[in-house]
Amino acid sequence: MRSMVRTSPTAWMVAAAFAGMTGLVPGEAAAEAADAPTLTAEESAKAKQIYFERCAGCHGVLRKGATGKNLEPHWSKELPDGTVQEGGTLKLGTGRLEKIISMGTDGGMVNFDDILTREEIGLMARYIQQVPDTPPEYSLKETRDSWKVMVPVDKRPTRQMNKFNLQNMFSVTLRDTGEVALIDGDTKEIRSIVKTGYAVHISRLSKSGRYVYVIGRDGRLSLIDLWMETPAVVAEVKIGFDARSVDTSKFKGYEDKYAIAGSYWPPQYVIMDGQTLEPMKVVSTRGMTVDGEYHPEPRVASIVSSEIKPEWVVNIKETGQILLVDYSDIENLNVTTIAAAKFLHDGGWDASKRYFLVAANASNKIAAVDTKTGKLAALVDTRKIPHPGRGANFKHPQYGPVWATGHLGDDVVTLISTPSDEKENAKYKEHNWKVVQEVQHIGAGNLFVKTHPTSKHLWADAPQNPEREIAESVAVWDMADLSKPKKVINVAKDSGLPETQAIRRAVHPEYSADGSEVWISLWGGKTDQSAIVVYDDKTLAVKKVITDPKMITPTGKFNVYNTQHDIY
């Protein structure tokens, strides 16, 4: 077993931060609820510490659940047919608890039994039933307290001063030490390891391509100069404790003006100057439901940039509700309501970047809204618990474009006919918005599907599944025959590194600028060395396996031009 170690201060601070603000102090025992196992002072800092660390992003900082479980102490509900389900994790017991948390699920979640001592497993399994502390509020004057401009903007470089090819550079997340790798995706070196926030989620382009956006779980957005002689963060601000999404303005005449990022806790999103992250304001997402009930923490999932109209997509998890935010005036906010389905997460553009479809994923649907019409464009059923990453467009032989789709809960990668304008697709109008093929997987626990226009293949991880030998692998279909796999490549032997007791765990597929390579993280444990190993798209052998030193934990690589293009 290996114990949490090399955690970084700034995920210590966010975990003091949900465990102290609220009239608590870092370290004070959690409240009990009746008849619940008590923990000790430093037994319940260490376990909010991991519980945010690895947790509450799918379980909610209030632990009132969404892509996984509700893990309050008791918990009730009303069913359809009148009669009133009752659980909580003080009826499951600690024995119970345990095994779950090392044992995982087939709903996607991981098996912690190589993540966590089995010491801190059965700490986590008696922390999580105890009564959920409330963390802190966050102010617009406090964000705009933690704003920092390192280069002003006319102190930056007004070309670029370095000879990197920036159209194939790679953000790549350093999870676990809070930093961003640019890697060159023609040389395969290390340009430059910024220190960012906390297991960053995302990296994001400005419609420029000059500018990087990185936001970390903690919170904290940075903004990268790749003009710079050695790229670096020139601005960065503390949009919340605990953060996911951010994009910036792309519609003609606002190119890189605003940028938007969204906050799990507290639940709202933060508008700000696309150059410098000035905020300007802050706006809150709790609210009703889709079924009509008040939500205390409707996080913000996705965000993305429309190029139709000057809007932003944004998704918010718990009450279901797709807004688009229109940023034409941002002093008199302007802001559509579509109601979807809970619990709306991740998701992308189709080919024709009109349609945005999104995962519903613990209502097991994949929303679609028509960024034209500001309209919901459809709701359709799938498979258990979708979780697409940003999706995978192509055409299918038989039903024309689609979208596809993995589950985290079900062994399949669901393909949704998408509308298209064109003329040689109008005989495919019958099957629009509805599930046309579903493409057998090697297990659940899919994160990522992703495919290029320029590649006939189409790949999909599956690094959530408990076992070894399908969480190190990954599948690689030809897009011209999809009844079964074409090759299941295992990333964690073609690495050539020593088998470790850890899954390291084949995460995320990601196309060079001209779609010739994928490259896939290999994510190991914090004392493991991890990898990324690159992939001829054409052969399926393996170019080059990059190693170092300081690239720990790699998980999101985030292609320039891909992401500034939203190539998918």
Given for the second form:
Amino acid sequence: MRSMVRTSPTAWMVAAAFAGMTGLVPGEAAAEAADAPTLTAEESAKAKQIYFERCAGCHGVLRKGATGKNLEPHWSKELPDGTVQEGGTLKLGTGRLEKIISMGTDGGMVNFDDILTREEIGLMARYIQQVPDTPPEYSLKETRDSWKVMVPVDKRPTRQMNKFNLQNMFSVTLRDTGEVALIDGDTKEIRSIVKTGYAVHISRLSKSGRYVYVIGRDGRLSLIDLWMETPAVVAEVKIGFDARSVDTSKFKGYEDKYAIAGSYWPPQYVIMDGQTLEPMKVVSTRGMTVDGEYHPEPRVASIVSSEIKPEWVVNIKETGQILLVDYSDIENLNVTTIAAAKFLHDGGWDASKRYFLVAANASNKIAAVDTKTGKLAALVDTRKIPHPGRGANFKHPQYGPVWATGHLGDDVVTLISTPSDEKENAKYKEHNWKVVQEVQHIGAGNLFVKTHPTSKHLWADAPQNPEREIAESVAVWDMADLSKPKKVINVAKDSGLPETQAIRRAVHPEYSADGSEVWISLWGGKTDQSAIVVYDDKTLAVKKVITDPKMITPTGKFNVYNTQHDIY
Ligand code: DHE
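Rather than the form predicted on its own that you just supplied, could I have the structure of the form predicted together with heme D?
Time for the whole complex; same chain goes first.
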């Protein structure tokens, strides 16, 4: 059967309009996939919007696959033994695709039967058998045209105008309302709710701790000034159509000077003025993968800011290349390209902040880059789909300094030995860059692990696990003796909120500035009031349940002090 509807650019316009964009050049219309099921124009538009909102993050806009599988109607690849493997959504067919979308997979894809209706699942199963569109590009001029300064630098306060303890403020993602809540860590009161981008993703702090940079999935970057009487957005820019990462310049002499944000589509990063967000430079990340093949959609995944050089570590997902972007001369930009492994995603610093460890998640590896020498330090094989968030650093009783990651696709927390210049750690050298222990977790589906230098506990969530009991719980280990049984805490039950139909996923443990409390989000349904449950890190008892009718889909929480200083 031939598709009756040419997949038109209008749905990209819908997705773009949805993302708050105007005046786009329409993308290239897709060719028809012979034998693909038929879609009406309205169905096609709706499917594109759902794909943009729910699927593109893992599978890519061009559907070539990354964390998620390739979803092109037809693909073929040559295997090392010379044989050619073929596959594609057309081969799987509507029935099988509906099952996969509904029930999820062992590989880490969640079940969508509690997110999409049956009709929507059927629609998506048919849609992904069509040839994908190529969405429009986005230039420096368009980036500049979207740029707004609400409060110019000379009209901003010259000292902190509120009485809040800013160091212990939390910027909390309210994912589905496109807002962040600024919550006072001392009083647990919501101080301000700030409108930001669609499905807002992460917050990062400027080196001074004054500015919060918030990136939405629609590419909207908002700059919040915490010194204002009521902290509010002072500048905004749209850096692309689909984005996940942002950071600022943290090297001595460059504090709060520049910002960088990474875009998924188009695949590029933007360097901006740190206090106004004025776009200065856009750099494409298209190019060759570590296997020597050209990739049209190498998306910018995590970005971190070095404190030992004026550099950002920019991790490119599809090519598996780690870029060290030297911002000391933006005009003559110097970029070191380090070949690591494909599908780089999230990661964090080791305890010395010399090495950055990043998950090459679909390759089941952790890549470590030495930012002092500008070279790859190690590629460590791990269990399936490592997903560290920023990871967790602590001193293992037997193996010395380790960095921990959880896994989306396996039920362990992996501990990797990291180098240290301290004399007392010299004896652990032989273990460096080896997996020294795998600690049994409550299930697969972990997203974030966390600890704090003052804590004796290691926390891990499992929000992507299909079992309600597991997804609503976290596990806590005593780092001094990991053989002791872990404590399993059901965060949903502890919240005291009535059970809802949607699973309330316990996600993203985050410490208070002094390391005495751990905050965990209950990520409920789009219309459900949810909560953040605050635990005493010593006793593991509930200290406070922060809830409010406006507390909808809280996910990431970014403590000002810990984020500013990369403490984890
Ligand atoms: Fe994230 C970090 C990408 C889904 C919550 N997420 C990151 C980073 C990337 C990324 C590249 C690292 C940023 C950095 O450090 O610069 N996330 C993606 C996706 O592509 C993905 C898988 C699918 C998508 O469509 O977006 C995805 N992420 C999610 C969620 O569904 C989460 C759980 C809830 C939400 O709010 O969207 C989520 N991601 C987070 C959080 C961090 C993050 C809380 C920061 C962790 C930290 O402690 O710093």
